[in-house]
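Here we start with a single chain on its own, the form predicted on its own, put down as structure tokens.
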Amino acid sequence: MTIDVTPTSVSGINIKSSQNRLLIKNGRVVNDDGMEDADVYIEDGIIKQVGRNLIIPGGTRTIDATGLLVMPGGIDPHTHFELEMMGAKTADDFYKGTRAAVAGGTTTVIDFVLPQKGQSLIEAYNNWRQKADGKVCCDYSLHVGVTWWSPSVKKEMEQLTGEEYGINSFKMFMAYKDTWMLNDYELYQAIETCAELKAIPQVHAENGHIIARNTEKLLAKGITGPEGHEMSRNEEVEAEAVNRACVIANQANSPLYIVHMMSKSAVQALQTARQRQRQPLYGETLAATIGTDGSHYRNACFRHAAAHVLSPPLRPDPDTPQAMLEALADDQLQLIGSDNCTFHEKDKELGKDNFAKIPNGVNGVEDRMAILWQKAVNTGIMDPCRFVSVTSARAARVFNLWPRKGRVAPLADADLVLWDSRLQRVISATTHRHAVDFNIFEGQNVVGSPQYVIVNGRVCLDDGDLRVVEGFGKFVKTPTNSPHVFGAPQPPLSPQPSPSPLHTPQRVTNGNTPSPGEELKPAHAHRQPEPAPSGCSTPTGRKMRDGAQRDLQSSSFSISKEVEGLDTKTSVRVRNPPGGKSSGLW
């Protein structure tokens, strides 16, 4: 059931304070650094207290959270919502797009200005700004795209990393020769300008030239399907940009982060290039690199293929999600988004006869978390630790939004996300919230989803109802020089925590207890991507097996105070206490 509240149909209601006190009991609260049995008390959108025995105001809404993980909200880094590409506008705008990310238990993205070429930068971040504000349904943030370069250019992206705009991290392409893409002489000088400004450079690494000159021997021999899309881009020519992206900001003395790496081969380029770098390199994988491959593309179906087109493309590989598996649990890479891009039917059909001519693009937003709790956590590839720091954690950190974001602790935004582990469903078209009617993980089956979602304090997802409103969300800004990739102090939240802050999380390793004396090991902002200790288990949030995979569904590991079985519904109830009511809109 999906209830789609507008601000028409609540006039005269304040929705932020109609429901502004939320009790969330008997779950277990995870962070990246650990997990604890804890209540968390929510007022006015902000997490107050986290603790037990907590001392509550009459009037508060209570959801019992017996047997759910009590996450922060996901933050997907990688969004395009109502760019228009390839002579085609995505179907999911911001309202769609948002409205399918909080079904699936995110409550933030960043999404990308994408400037055309000799647009002002300016121009285009108010344009994107002007398209979001009335109709997100969750809080989002900007990455701008440096499509062209000049001086001006150069002027405008310090103009844009003031207070004023709020944006730390600038896109470049290194592919699409002849719209976004920059030659390697102005990416050396886009990355330059962001380490002055403290910004993010991020760079999509394909080599641009090879692909065009691929393209048109493909196309020469007769080669105009989907298939011929990954063929002319394979792996080497993505880790070849990899690599030449990385030498480009250690000449620069950058940081750098790579977006939507889709190969082993990538990843192992970005390795090599760790071992001579002098600042952070973070990688990016995708939702649809690790839940589906790249044998679709030769599918006889032309709309089938097509659906599954996107650059860099899905690998042929079969390995290839599982190696992608492993490196988001090693901390190879160190985030997961979607880069969702969505495009009806009717749109990718331009290409029909050209694949050079198929809008790039795939959903993901909506079920990126799922994806990632069935093929990593339900395997025992990863802890819930992990996934809560390749989903959400990790993101606000390189993004300079931690803690107000990815993060269950007092003070912190009330973002969370209370996922049954045991909620299984099947993913299909039909159901789910996206403007299209395709879905790249049609039918498979995910055991773990959100049961409850919370914006900013508001239940967005009310045991299973999806209740958002348009316009709801609100622009957030990323100040430059993160401590995260720059190394500076991190800032702490202020005023001063309230009573009961979060209690030191119990270290989980295994699923058996710490042993007398182990001491879970701080968070702490590290300049290098190196392992960073998930306070779950191993070191980088990784489970210890013994030969094969383990099945965190019928194993020992339990994150629940009672096992059930999955035919068993989830003893999850709302309970309006004494005193007070909960408001129809919940």
Given for the second form:
Amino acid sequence: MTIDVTPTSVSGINIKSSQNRLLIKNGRVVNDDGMEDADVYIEDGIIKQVGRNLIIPGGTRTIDATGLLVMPGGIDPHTHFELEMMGAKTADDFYKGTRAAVAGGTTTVIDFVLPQKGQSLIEAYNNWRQKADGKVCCDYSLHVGVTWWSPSVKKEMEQLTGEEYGINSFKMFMAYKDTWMLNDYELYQAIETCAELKAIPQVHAENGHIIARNTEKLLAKGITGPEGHEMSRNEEVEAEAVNRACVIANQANSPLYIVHMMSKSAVQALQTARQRQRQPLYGETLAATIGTDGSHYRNACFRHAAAHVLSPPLRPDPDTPQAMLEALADDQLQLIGSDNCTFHEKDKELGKDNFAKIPNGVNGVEDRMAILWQKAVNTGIMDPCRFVSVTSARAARVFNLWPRKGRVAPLADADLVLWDSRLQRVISATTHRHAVDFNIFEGQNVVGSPQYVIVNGRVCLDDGDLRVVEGFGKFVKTPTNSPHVFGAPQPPLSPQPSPSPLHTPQRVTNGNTPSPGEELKPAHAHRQPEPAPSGCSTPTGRKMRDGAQRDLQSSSFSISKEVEGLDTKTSVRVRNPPGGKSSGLW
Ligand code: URP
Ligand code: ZN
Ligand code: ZN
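Form predicted on its own done; form predicted together with N-(aminocarbonyl)-beta-alanine now:
Now the complete complex, all chains and molecules, led by this one.
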């Protein structure tokens, strides 16, 4: 076990007592639906009270959060730690990767189990658990890749969504021909299976066949450098796959989550699909997309250009970062991840003579929140509530971790970031926590960063000092049938389209209507309407999952009803719809 502390602070590292009782005083609590000036009392890793004039037992450590925003810790829905791909292994392992996450204010990551073609999904899942469990500094969950198709894969998807494994999302690739790509017939079946299981299908949307052919043509013309990467897979190649994935999901009557959306054309394709589809469509973009751009592929230095190679690629259109920020603010996109997948320089050099061999991936898990704050909140594109929504709460809702994660409220996990919106720093590989010596945001000035980060009640960034503990985090199961995704019918934005014939398939008998009992029910026939958001900071409307049922009365001291009543009277509250106001000054 590694305890990452400065020598002088070793005496303060009593994990048990530091996770026991903590009071955060005088901060401004920010959730996705509102802000309030309130104190937060934590006991045994759980938020017990939020309000003013709390009665707290003696000996509790107090953090003065005057001038700080108290937000739910970030949830990064997209990381790759200890992943082997394209002949290399990522530099950030589960220890260094989650350490970097915590340093940047993220307290939960969702990584991807990616089986080899032909490999058992459950075997791959067990490998990932083995790699991660002893190393993670914060909580983590897993998505599982469906990288090949057979009846046994379908069976394993069913098993993985059971209580034993706790998986509710599967990623399918429309690119990476010959390694992870599925054809459309397989993709359709994988998405259908997700719909049956009430799991979330995720797709990597790029046309793998077009990329393969374009790569051959570019190499034949002598274009071998990193600039060929984007040329082989331009916006149209991404947008086509987004549209096709949406069509397939619609035919399967399934929601869909599109990972790492990187272009204006892809967002446009998603918006167009939303006009016709009844099931929810979620779009995730990346810190890389809003924080830098594709001009770097033309840098004369191979090391520099190759360090920016990821898929889908950064775009040369200089308007892309701003457009993606606006799409995130306007709810055309709902989440921002990092797709953190770092490779050492020696590994990127595998593609020195052929851009198609450069291992794909960049950093982002540490800087995701600060980059977004700088580009979106400091510029007035988003308010802090929307920031919480896209960096934390929406991921919690979609992947069924909410309200245990993604919310500052009694009974939630005490995963918090105390954000100093005045803290100025310059991002650099010389100071970051990643295992690589390159940072795609190098030299960028950001104003707004975490001053404290609390993971399950333990102060892991303490007044700027990183004090993570290897193995302190735990695996958090994600139950299927997320109410946010499967709970409410989604009305189309435009006039009601006629449903696909397969949504209510009926056998035609001599041109007559089916006889009673013959009608086949669509997958959503039994959906319950989603309860309205509670509108207050207590998540009483939701059932805690995965053993998370908690009893406020289990606190070792009692608070009177009158004192509890003071909470709301004294707090200054700004109420927004869940997701936050997405424009204007806050
Ligand atoms: O370039 C990327 N995105 N690397 C990680 C693998 C993936 O497709 O997410
Ligand atoms: Zn991908
Ligand atoms: Zn990825």
